[in-house]
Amino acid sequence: MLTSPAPVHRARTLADALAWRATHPHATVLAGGTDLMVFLELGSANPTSVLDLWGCTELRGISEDGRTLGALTTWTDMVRHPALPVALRDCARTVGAPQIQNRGTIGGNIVNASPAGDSLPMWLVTDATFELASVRGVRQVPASAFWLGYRKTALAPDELLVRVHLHPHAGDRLHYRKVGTRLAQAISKVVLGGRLRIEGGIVTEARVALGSVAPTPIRAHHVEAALLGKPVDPAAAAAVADDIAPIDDIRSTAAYRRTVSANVIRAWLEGEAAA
């Protein structure tokens, strides 16, 4: 039985949540709770107070054009939204079982800042910006500047993540791949997000991002540089060796992650070269 003596403030509006956050900057924020409940069960979380955002309907939903997602958007919401890129919907399908997809939120996944977070490489390759709000105002932070270290983010103590903004470009090719013990319901060993812009047969823009291979999700800048200015070259995958710093842990080994990272990038690029 999951229990905690911490008092819970159940916000019903964003204004209420921000006002309470301003006076309780050290409170634990609860979105869907799919991570927090596990941490409580393991004894690794011992909150002094909890801010429950689940009732803040302003933070729900995806815009009709798929460019703006509320922080309380669930994985099920993503799977069902026809305007989102297929790769993002594929990503959402890998996050746990249907029960987790119905309750887990993109905001929780982003702010939890696990290097194994299933969605994080996709926000990097789509050049997403995160809208952060407090009683002091609103600011936009690019995904590339949000994760500062292991489970450390650019959020100020009084801020909440409220929206994710995507900046799609017609014709860009997006790709997602998760490698784990199972397709879903397993923490990732390697996560790949990719985006290519190809004009006249030449790669003019490349984004390659990986999770579970460094303290934060990262861009594979060496791979990106190897792709630019030429037709899609699967051999560029080898450059990932200069981009990642995996570790041995209970889920996998560093050697495995290095090999798999190169393999999944190469497989993606081979598919794009043959398209």
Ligand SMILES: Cc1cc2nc3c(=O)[nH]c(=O)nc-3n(C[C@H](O)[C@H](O)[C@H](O)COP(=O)(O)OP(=O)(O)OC[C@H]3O[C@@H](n4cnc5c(N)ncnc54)[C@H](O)[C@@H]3O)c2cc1C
Second form
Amino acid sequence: MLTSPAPVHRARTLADALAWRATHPHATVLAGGTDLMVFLELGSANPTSVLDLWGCTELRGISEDGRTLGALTTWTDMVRHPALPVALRDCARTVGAPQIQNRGTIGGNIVNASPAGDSLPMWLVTDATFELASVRGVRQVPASAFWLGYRKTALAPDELLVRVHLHPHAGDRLHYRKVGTRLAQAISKVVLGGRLRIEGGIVTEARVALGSVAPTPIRAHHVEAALLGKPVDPAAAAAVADDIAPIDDIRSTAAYRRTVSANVIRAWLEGEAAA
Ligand SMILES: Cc1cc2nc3c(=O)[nH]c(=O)nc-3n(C[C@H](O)[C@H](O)[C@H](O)COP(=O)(O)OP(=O)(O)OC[C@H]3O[C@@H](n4cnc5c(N)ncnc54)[C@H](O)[C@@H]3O)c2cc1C
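Right, the form predicted alone is done, so what does the form predicted together with this ligand look like?
Zooming out: every chain and molecule, the one shown earlier first.
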């Protein structure tokens, strides 16, 4: 484990964490540390003090009905939870490898706000809400309003992400697909989340979201519009060209991301059309 000279406050309760956060709004929050430790090693994080949440057991785990996930829920917790939709468990299974899945948390993934964060498109397509808390109170922020720009979130300096709320849409079809260099320990080149409601053979609700193709995870509104009001049409995938603004970086090229985004959406829709 890397060390830092910064003093660490180890909170055991949410109340303690929020009270300490209120008086130390510039402290760095530590959950599983799997992102933060990398930043420490790179020198891009130089905390003056650290708020360690790991001991706040009330922030850990998933409600029995699978609707409420504590911010400290790990990917392993998600993989093992029988009430969660299969696509969400599939998503958790693709994060890092077992070591990262045992330690990394959904809260860390969400607040780290990397456009390549694997879970982010899934919170968008499930219309999840994020519960943010401070000593001032609690507010619910929809996932669609949380990521404001590259690694920029709606979290105020004195707030913590405490829970994620899912609002299940019975009968809807949820999909997850990650494209990386290899099956484990790979940061996404493209990540896709999708949800379709099909009534009487007609798509009546569509959510399509992508990661790694813009400064934030994004909804593919043009694809969604092209899907509505008719049977599932794989050709709607082409509309993604109007939704994304990928860049060349060390992991991939913009051209690859454009092509692959359309391909993974088309493959998903072809599967749905044939189902
Ligand atoms: C080898 C390796 C492989 C990885 N593979 C993947 C991958 O495949 N897919 C992927 O998406 N990610 C991957 N990651 C990144 C990382 O593991 C995940 O993003 C993980 O979910 C982060 O959670 P954490 O608890 O470790 O976050 P931490 O490192 O503890 O925190 C991350 C950030 O979030 C803030 N934070 C954490 N929790 C809260 C909270 N409750 N309230 C407010 N702020 C908070 C912290 O201050 C920090 O800025 C990988 C990392 C490593 C080292």
